[in-house]
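First, one chain by itself: the form predicted alone, in structure tokens.
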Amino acid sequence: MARPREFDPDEAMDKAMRLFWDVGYEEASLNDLLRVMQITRGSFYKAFQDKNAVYLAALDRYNERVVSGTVGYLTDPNMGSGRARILGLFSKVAEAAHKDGDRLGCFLCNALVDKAAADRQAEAKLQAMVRRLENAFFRAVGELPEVDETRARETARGLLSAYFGLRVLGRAGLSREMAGDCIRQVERLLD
């Protein structure tokens, strides 16, 4: 009869995810992970195999928990209008830096500079999640009035690009004044 495991492993991947997410793929060691997992090396090998698949298997998660979330929230017209969800969006990011303290930043964002040249299957996987958020956002600018589907997909670009810009100044610590004018920039985009 097979042993139970000693470790839940939702509560593991979580703990896996937030090592990644702070440090990145390279800086996170395999001891770094048994710690914070609190699990043993037996357990991690027979759970999770490497490393590598750990670290694919937190950006599944970060996909499912936070950029389902977001794609969900910016396509949901029981939160407003498409421009209300984009700015309500921005608002609550630039918020999140000052409120919590939160210099994270998006795991998507540091996966992308941190292991998507270097591993084919993590970079499908993050231009999945990319492709996601920016067809969030071709949605909800396409309910602006007179906005064709040219113009509404430069705009979700521009609208990701921001988004993932104010994401990366939240983890170096943005300032209220950045995070407004950020804010502002979003307003005219959507004008």
Contents of the next structure:
2 protein chains.
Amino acid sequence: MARPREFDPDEAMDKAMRLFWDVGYEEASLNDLLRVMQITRGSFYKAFQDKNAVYLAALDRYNERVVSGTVGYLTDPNMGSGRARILGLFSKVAEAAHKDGDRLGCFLCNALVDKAAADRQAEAKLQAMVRRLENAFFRAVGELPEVDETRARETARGLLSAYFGLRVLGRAGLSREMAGDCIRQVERLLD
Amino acid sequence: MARPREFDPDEAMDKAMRLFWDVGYEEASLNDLLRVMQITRGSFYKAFQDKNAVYLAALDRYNERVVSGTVGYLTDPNMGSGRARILGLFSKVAEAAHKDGDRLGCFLCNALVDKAAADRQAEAKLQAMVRRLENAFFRAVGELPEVDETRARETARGLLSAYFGLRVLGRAGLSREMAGDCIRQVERLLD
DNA sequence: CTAGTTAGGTACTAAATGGTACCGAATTAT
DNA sequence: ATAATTCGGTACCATTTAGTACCTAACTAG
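Please give the other form, namely the form predicted together with another copy of the chain, since only the form predicted alone has been shown so far.
Below, the chain from earlier opens the complete complex, with every other chain and molecule after it.
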């Protein structure tokens, strides 16, 4: 009963997420957002609330799309042993650090560093994602032979920390050699 | 042969570094800087070049003061065995994450995430600091029994990644329990 | 065909941004 | 004392910021 939308809000949100992911909240100006989303101011404020709401939505989207993918991979018994899945994840992260000339890194990790303290809503979302990742590692580690619950939790947290560390080093432009070394250390945590 | 400065540029730079450290480059407005440095616009532009130059100087300062301190600790034979120094460093990091309600984290780590891609001068400084830390870990690891050069380099890089990981988790407000678990995993890398 | 409704586009606003100009104040060399 | 010089403070500047107002375009229900 009115004029239909000429853009796909879902696609636009996706572009917004990518921009926030890449450059963070402050560095992404509204004009930058409009450019990558390929919409104008009018459409933006009609379809969405404001910049901050879009940022929070981008975090949700990252959780639903990317984090869920990672959690799914880490906990999918069809993708090999727990050990293989963990190492596979780290290999993919290392590989991504080399393929993306953009050095995207991990939105969660980036956001933890540059937005964590500021926004309470964002912080809650970020902590939830951290917990999801930790629990996914925990489940994968649980499949290793001879690990009790306590040990599995410890290892999961060590892996989580190693994961973020690799992401940060990715932003520093780590060499293939260095990535390999980091992964070899992760391997040692699994023995 | 002129009016003397009424503030200590060194102290002011220190305050500037703290602010950049805490909130990053973009989030620290010039007014914020002037407030924490306790000087006015006139003094700022007389004593320093511009905001970006102060940021770069803050990175240098962090390198000279904090990174050098960490490197010194990691490589000082008077501070116990290589193993003890490494674990001591991680304990201090975990402790800092709890003492600072501010959740400062590590300026290097923060800057890698939110400024790395943007500024070429900053990036060079950051990569130099990363190398210094890696080499410090390498020297400490070299003191462990039964490690050859290759293995020491690998371990050093694993530790570097774990270090940044813990710093990121610190920004997420990690629990004391979680920090302990992460450190226990670091311990396993040293066996 | 028309009235009603919503989207798209743009001119605009108030506030904040980093940076400059320029003034008076404080000091020193003569 | 005075000239020279640098500092501290502030008014100002152009630009950019996120957000709003409002008009026209496009569509649908009747």
